[in-house]
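Just the one chain here, laid out as structure tokens, in the form predicted alone.
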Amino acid sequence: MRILTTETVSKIGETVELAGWVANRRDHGKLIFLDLRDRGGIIQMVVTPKSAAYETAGKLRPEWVIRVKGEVKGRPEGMINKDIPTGTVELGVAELEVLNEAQTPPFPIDTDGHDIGEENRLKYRYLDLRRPRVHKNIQIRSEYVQRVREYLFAQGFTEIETPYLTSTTPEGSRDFVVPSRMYPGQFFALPQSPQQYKQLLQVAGFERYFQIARCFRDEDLRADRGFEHTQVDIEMSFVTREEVMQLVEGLMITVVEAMGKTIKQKPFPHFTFKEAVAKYGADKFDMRSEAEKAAGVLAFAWVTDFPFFEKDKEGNWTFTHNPFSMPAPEHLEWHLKGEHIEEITTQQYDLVCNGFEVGGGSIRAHRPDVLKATFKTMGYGEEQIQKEFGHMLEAFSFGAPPHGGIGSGVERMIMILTGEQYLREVQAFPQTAKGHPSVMNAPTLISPERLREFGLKLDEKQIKK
């Protein structure tokens, strides 16, 4: 039975079977040295002229897929390679089978890849993912999500999936929309977050919900932001702001320390929005010294007491973070009456780390009158409120518990944990800077027949732009 390269260190003297990709071939006189790569790592293999595999080994090229059998041997003291986990052993190849040949890759995959153009890397992303640095990043991401799940399950949470095809909800960005064949001219919206559903789950009595949620936002792309991202989505009933923050803090400490990271300060320091801006000039800041940055230390902090509303470009009131938030208790009456709007603060809390916002949440409005007051401040009429949020108001009329939660971006945390600067380095198949997906050709035009099914007609002038 096949084993991984990393398992060979405990099998000296045994005959084993390995399979993977040829990372390198070196001819040293009559000896042929091969580096075999699998998901575990790399091992050096030796093929001698006496081996039945010798002739085949001489034909191998990088990235050919092979299966080998041979004896695991300990390396002499002076030949140990301390840079790889299998550096104390090598495999004496007795049998070799070529499972598949490979063309020469369009770029080297044994480098860090930073000098290769993004378009080329993402066009051949399935090859770029073989790169040890990127491959390790995806494995770290998987470990992080696994540890998050384990912590939340231990705290009594239930993992629940929510729909992708839903209706639009205000989250501060544009929605991606999906036309409906069954309802020509009408559209679903992809969720910017599971905000309304997770609140409805609290009404349903699932007092501790979480989801590793996929979220979609049609917004301008940046190094740390894409059209789609993943977040750890958490919602809890019968909690205060401090209790949510305490749970999330415990989650972060448990997970990142288990992954070998050092945290600058525990408990995490707290700053009000005004204090953060006064001290650091922004509500996202980095508290580390240069030495701590070099050592990869994580500096978490909480920011609270944000203004609930701000003026948009047209001079109308809009929310700063989330319209479903609860105002600070001392400002509840102002909120309900629509008074002193510029002074109302919200029970919002952001988690920042090393200069990035890595989480944001709030205690939610669980009363219909509080939620209606928010939308009235934003200029919504009664008819519009009922049309867009009547289902939430009705749900809250059936005994909604006080609740709150948070969404924490997975990609940004993995960027921090790995020291990467770009989102694409921690996603398997990210978008390009122009918004095109890896490997696939999209977006594309669809046929006139499909358009008619959706009840749509294109503006040719718009297409030519």
Contents of the next structure:
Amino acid sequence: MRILTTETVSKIGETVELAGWVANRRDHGKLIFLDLRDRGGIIQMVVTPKSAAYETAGKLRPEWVIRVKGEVKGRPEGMINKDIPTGTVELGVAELEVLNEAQTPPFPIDTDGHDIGEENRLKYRYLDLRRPRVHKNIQIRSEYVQRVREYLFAQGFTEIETPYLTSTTPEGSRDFVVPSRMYPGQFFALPQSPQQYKQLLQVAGFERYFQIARCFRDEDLRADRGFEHTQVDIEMSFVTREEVMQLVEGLMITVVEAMGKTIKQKPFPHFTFKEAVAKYGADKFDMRSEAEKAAGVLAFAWVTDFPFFEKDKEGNWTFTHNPFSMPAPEHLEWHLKGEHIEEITTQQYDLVCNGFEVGGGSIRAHRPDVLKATFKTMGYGEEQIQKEFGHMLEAFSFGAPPHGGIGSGVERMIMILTGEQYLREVQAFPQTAKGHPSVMNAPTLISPERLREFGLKLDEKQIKK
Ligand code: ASP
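Could you output the structure for the form predicted in complex with aspartic acid (ASP), given that the previous block was the form predicted alone?
Full assembly next; the chain just shown is listed first.
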């Protein structure tokens, strides 16, 4: 039975079997030292000229895949390597089998990789992911998501998946679209968030919903933004703004403290949008001192009372956060009448941490007339409202409970937890800065036959080949 490198420390004197990648080979006179890497970590191994494995060991190159058998030996006091968890032991290799050879990797894997060009790292992402730093980030991400799930299940939430091939759901970005073969010339939109479905699930009586949801947004790429991101997506019925915020605060505190982090201030401080802008000049801000930054402290804060609407480039009113939000109770009359639009605030809340917006949500307009008023303010005519959002208005006419929720970005939280500056360091297969996926070649042209199936014709002049 194969065991992990990290399990060897308690097995001194035993013969064990290990498997993994050759991280390093050093020949010291007659002795051959090998570092073996597996998902647990790294162990030093020694092959002596007396070993049956000696000849094969001499041929090994970095990243070859091997299986070995040998005795775990305690290292003498002076030879202990404090930098690795297996530093107290080494393996005396008795048998060695090569499972696969490897070409020389295009870049080193045993460094932090920050100095290697992004294009190359992502082209060979499966090698880059062997790098301990990146490997660890992905493991931390998995742990975070697991802890979030555990917390929410314990609070009575149901995890529900919602469709990817659907209709537009506005979050202020462009949609990615997918052509339909069954309906030539027509397109699905990939959801910018599960917003509408999670609200429909409240109408359906799932009073506590969550999803680890993928969201697709066709927007300009930045350090902390990709075409795809994952969010912890939550929606709850019969709750006030404060109750949603309390739930999310409990979730964050429990999860990040379990992961060994310190939080600057509990309960999280609250700012109105106006207070935040007056104090920090922005609605996301970093409250940490230099010492707290160095110690990896997390400084969360809530921001509330945002303006509901702002003017877009054409001078028309558009939503600041979410068209499905409920206005503040004291502004509901104005909202329904379309008056004092610039003064209407929404029951939106943003969660800020270390300068990032790590969450945003709101209490929703669960009455059809309130939601309709939002779209009217945005200049939609009756026909357009019915066409784009008639299904929501209809659903709300069948006894929609008051509800609200939040979406909290997984990548941004993992960037904070790991101290990474770029989204690509915390996604297994991120896009390149030029908008291509890792490893694979996309987008690509498709054959004329497929285009015909979709009822599409290309504008040859626009095609970049
Ligand atoms: N739909 C929002 C978003 O994706 C989150 C929410 O309001 O629940 O940002």
